[in-house]
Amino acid sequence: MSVQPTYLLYASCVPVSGAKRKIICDLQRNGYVPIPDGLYEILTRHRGKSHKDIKAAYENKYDQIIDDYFKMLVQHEFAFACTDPNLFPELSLDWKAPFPVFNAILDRDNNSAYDLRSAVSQLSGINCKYLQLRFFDPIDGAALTELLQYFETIRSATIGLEVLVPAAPGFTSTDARKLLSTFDRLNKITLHGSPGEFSIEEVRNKRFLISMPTSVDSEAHCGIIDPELFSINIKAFTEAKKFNSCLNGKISVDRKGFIRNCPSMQEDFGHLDDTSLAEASSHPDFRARWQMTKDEVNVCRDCEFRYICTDCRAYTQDNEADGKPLKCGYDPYTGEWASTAPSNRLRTRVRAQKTASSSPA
């Protein structure tokens, strides 16, 4: 007597159901599938069963369907077949980080007086490992350069950093061209306000200059949602599970020198002045803001997406804590976008978020 096959997903294929429409999250490769609402019923309902006994569950009405549902999962290796499995465990959705501050922002504009060097030094004393510097007005080479030493003298922790600089005489692509190749933790540099079409430069192995016409201003031009920023990998995936997928481990300092979860939030919790990094992120009230999940958030908790997508706490429906991102342009309930396409603000905003990203910040 033959053993029937038990088809199972591969563990980072995973279903996530929304309100309109369901899909495979592949984690491995990098991106997502939509499936029928009978095939998420089967994948989940009767993981472990038999192929027969899962017929046998539907009377046998739909055999025809079922064969075809798993023989497109295989040729598209979503899935394979076999005899025992309790050999093959699901996925541990387990998050975990050796910190509890592991990415930051730091925003910079002609008024901003607080101590930039002293910033710099508390994130490596709290061991951050991701930073991104914001300079909404020009800073000139010499500057910059300065300071990216500074950040060779200490025993930074960060092992990424990330520049947003504006175009400026004081400060051209060749500029930036000459830092990514000289300091090894800078792996972008992004010029905005730049003249001409946006684009990307490898300039050396992962190391990117980005340009883009649009000019970043001010912190408002954060929490866009939008499918060019899904992040569909297994970390992101799990942290989306159990943290916020935007602020969990992050700590900003605005360009007034406030300690806050983002720049654009309304809370602060101190003023570097006077108040530590350290004693800020340790504050029940700073660190509650990590542990909201999408699960959490009006309208997202019903999207098919809320474990792959970014999320904005700051910007949000009727300025509610759990409302959905006010930038989001997504209906669950109907399965569709917003008609009017994103402009190019936004969508070069995007992409420059997304493109050669070393860093969650």
Given for the second form:
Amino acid sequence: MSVQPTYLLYASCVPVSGAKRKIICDLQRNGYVPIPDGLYEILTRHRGKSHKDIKAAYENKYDQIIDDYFKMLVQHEFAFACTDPNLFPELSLDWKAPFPVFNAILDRDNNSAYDLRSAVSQLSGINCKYLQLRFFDPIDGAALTELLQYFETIRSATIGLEVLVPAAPGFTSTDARKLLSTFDRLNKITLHGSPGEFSIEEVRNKRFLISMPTSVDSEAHCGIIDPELFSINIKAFTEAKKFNSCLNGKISVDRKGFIRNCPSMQEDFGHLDDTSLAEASSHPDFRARWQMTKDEVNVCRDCEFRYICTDCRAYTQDNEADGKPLKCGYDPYTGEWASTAPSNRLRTRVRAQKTASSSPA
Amino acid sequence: MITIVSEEQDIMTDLTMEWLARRKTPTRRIQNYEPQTFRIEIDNGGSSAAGPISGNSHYWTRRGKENYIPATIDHHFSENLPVYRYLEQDELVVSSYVETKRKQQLNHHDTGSFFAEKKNNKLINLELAKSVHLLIPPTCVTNSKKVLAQFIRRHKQVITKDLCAPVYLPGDKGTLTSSGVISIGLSDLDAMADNFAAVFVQENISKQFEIRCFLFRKTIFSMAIFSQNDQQTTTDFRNYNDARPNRCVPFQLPPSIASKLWKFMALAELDTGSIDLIYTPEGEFVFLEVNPMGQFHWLSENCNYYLEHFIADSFTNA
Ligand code: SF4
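Which structure goes with the form predicted in complex with its partner chain, now that we have seen the form predicted alone?
Full assembly next; the chain just shown is listed first.
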């Protein structure tokens, strides 16, 4: 084996190019760094070539710069010196899930009349792993306890349950803590419209109670795009390469009982009273929404964040199916975030929330 | 029916069972030490056995073992009582028969073995590795301070690790655990008596990176672990550093090394296991050890291998 010293990026460090900027996504350490265009070219077009050949490819005009680039990459542990690049395959971009639907949102308010138990048991039947229950109006703690007990009796396949409830006399943080200590499947309760500051509390091992002052009184509180919400890991990146990073594997029932890709989407696929979740979720048009990657979305397709960013297909620019998410303030052509970007306050909150949602699985 | 014997917390078992459920493959999970009813009859007409022995299309002993002591007895005696140890010995006769019989019946549709894990011996394995021309670290086990001192003087950089399983001793003043791999020098010997219980030492092999291989039936999946940059983890990556996890990346083992590993596995009578190797600055591969029931979820995740899918497929396609 001839020894040809070179440098390689660690496989979990993946360069992505946008219209104006290039970044390396660090899928193992959950971050990203901007890199110069020249370095992007070296890392992609010349990947695996010997250090000598890379320099020669630029007619040895930039030897010093190339040395400096690699020195920096090695120092920050994005790259390593190696003599046999063939031993280090790139990261596979496979993404798989055993069951097509793995994520559900059920919305409720005072007027909701659909059968919540039926929804819950159907979700278990299609092996949906994660469920978010959002209550927009105050509820009674006893009803929630009963529902959680029901989960146990059907030995539900849903293992990660998250509940959003308005803070109210009928359901306080004490009630929430009690539920979190009792039910293993319950990962998180968010008390919205809580008096006082935003706070987050680990009630027990990876079970969180979040209190936030903002009221979530409708499905419109969704779709925010912010760097703090980026998911920079192998699972999310590979999923975003092949599927829609918001809707893939998702199903929801809105407060009126209509089945949708997400509660904010226009189109419905029947009502829970007469359509099963299995049926609705296998409809070709329902599945079609899962397929749209950021590579097909206007503007996003030119954005360096497209595989680590969340998406929103409900609130889009000019209401276009392939429009950029409306609540994104980033312009990939200038590389700048609009000054109307979410306030620092939101960012802190979002960061805290992210800590709490770092997957219990 | 596919049977999986595993610990309750084992995430790879959970994930594999999801894929089996997706394929609608009937699957049974036996938790580690879950009591089983059984029947063994041997007479001149032949022998017959029932219980977890029969009715399987594939049997995977992922981690742990079945238990043929009923729960009523199992819970009644402390593990330290002589009577329990006696029952346990009898139980091992049963489980050993059951495993042997099952392996005969299922032929190649049985993966993993409690008894292979039990008889796994670091010293014998080093000999086996050597016999298939894998490099190994110069090693010494001794109960003598004099011999230990000689070894340290000869090899300068020396490490010590557990000879068998990691120490785990809960006590009144807290739990005593072993600390993975640590360096040992002559000055460490001062406080020691002339003789002690066996100590396992090896020359410290300098490394570019470590390699963890997971072998399952006919396939190897490997990962390189770069720990050298980080002082906290230079000796053993198991001394985790969570803030900046070691770089763990997919690795393609050269065919010559892979074929030596398979020869080793055959000699060690293993059809699955995790092997640790070191890749030296000179580009040599050095065999460290094999863990027949080691953890491999982190390998699967870091390298995006989806081993749960691979394993489920290997049961249903076989
Ligand atoms: S432009 Fe698109 S991909 Fe880029 S940050 Fe905004 S929503 Fe995300």
